[in-house]
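Okay, so here's just one chain, in structure tokens, the form predicted alone.
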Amino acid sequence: MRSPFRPDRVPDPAILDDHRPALRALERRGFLRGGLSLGALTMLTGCDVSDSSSIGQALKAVNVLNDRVQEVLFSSTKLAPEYPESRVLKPPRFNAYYEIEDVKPLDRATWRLELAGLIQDKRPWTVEQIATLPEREMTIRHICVEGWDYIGQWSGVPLRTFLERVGADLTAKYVVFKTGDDYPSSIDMPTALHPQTLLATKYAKEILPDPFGFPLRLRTSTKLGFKNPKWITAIEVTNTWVPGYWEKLGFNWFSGL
């Protein structure tokens, strides 16, 4: 008698290729080990594994079913490791989804940060009140979905103290970032209130560079570098999920580490 988790007809494996960003978000995050093979994805989700539809259906499953495990494990007290001065690489590595030189600077005199959502001082911050804040330093590990790493040193604002000072809604759901480079992003209010999350302003104790960043970029010690968005240009605290460019393509959400 066939096993009812066996397909009628062997796929050609190659149906995959079109999941490879579903795939690769998994793995990073050690939720598959030694890769995926149709056959345990057929005895994860019982899907058909001769329709691409179907596959990546079950892959979204197991990324909704991943964040959640993820979410659950969060801890907002527990700090991730940090590293002497002497490991700081300089000038960090770039990363984004388009190469160096089609990075468009923003102007330090007209940038401002602009505010929404369920905030109640709205108006917009220069980057000369920015610098007036209480500034912490932190220097972790930035870890890339692709599988390389760096170790970093950052400072800023804790998006903590940030939030609290204009007044945000604390028990909302989550912080979406807008930046100049048109990469949306959002993180849960959990890690925006995490003591090693920033409002980076500064690497290695120097004013961001434009490639980096400048003149403000999130840096959180608890995601994956993509959930680190660069030339942040708007704030809005909301109870509504909106995905980031890298979700849209198939990555999951929360990414923690």
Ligand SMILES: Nc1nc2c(c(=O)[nH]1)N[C@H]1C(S)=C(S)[C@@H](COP(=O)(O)O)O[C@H]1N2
Contents of the next structure:
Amino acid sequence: MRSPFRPDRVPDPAILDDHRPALRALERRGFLRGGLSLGALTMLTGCDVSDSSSIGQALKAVNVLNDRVQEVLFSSTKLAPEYPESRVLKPPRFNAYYEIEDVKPLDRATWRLELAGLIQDKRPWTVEQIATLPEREMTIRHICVEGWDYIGQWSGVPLRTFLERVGADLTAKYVVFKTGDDYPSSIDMPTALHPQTLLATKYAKEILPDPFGFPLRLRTSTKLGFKNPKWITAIEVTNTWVPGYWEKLGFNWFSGL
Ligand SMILES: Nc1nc2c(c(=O)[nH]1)N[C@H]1C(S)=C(S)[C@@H](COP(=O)(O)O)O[C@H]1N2
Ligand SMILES: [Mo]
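Instead of the form predicted alone shown above, give the structure for the form predicted together with the named molecule, please.
Full complex below, order starting with the chain above.
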């Protein structure tokens, strides 16, 4: 179970000694900034500060992802591996910075996707309008930094197609997302334009259930789970870097390939 981060409980830095090699490997790869606080790691793993094996799992997940998708990074045409439909996990595994019981579903009737920044046509979109856009389906591996993963199948309009449709400046640096649960997130433009980056509306061919981000979520094939915001309410194209929820706690913004 996810325990709230308790800044009053001062972690014993010696716990990180078990993980020096993994930490150093991640620092070398630029994934973690040097001296990431134990508090931040603890919060992400959602476990007791004395739980050394969870920290180990989190570090392993990050390294596994880097190994798997490293290649894809260097080419916008190279795709992350896809999997047979028979391996899709149903229902998917839920995660958020709070428990599933505390999910506040978004109202289909009043929901709008707001657009801001370097975009020509900033008219907001309804659920029905989004549903008219061309769709792509992909069956890929979701990797959470907590140390677990699953095969999921998502469909929706490629983010590139959507950005082209609304006249976004594709030479801008970042695409920033706002969500219904105050979980800001942003990605670099090359990732936004990658063919396996979708604004997903479906999981396993069904409309996204509420806990998994209805009506619209990001799904990238080349980033850790936390870089895939659910319950998107606004998209901004900008040259100004905006840190996301976990980045504010010290996690590397790129977090992927
Ligand atoms: N809006 C929002 N999006 C979020 C999160 C969140 O707390 N809020 N958690 C992230 C994390 S850490 C993970 S692993 C995935 C989980 O997605 P899933 O529940 O569809 O498996 O959502 C990501 N997107
Ligand atoms: Mo995650």
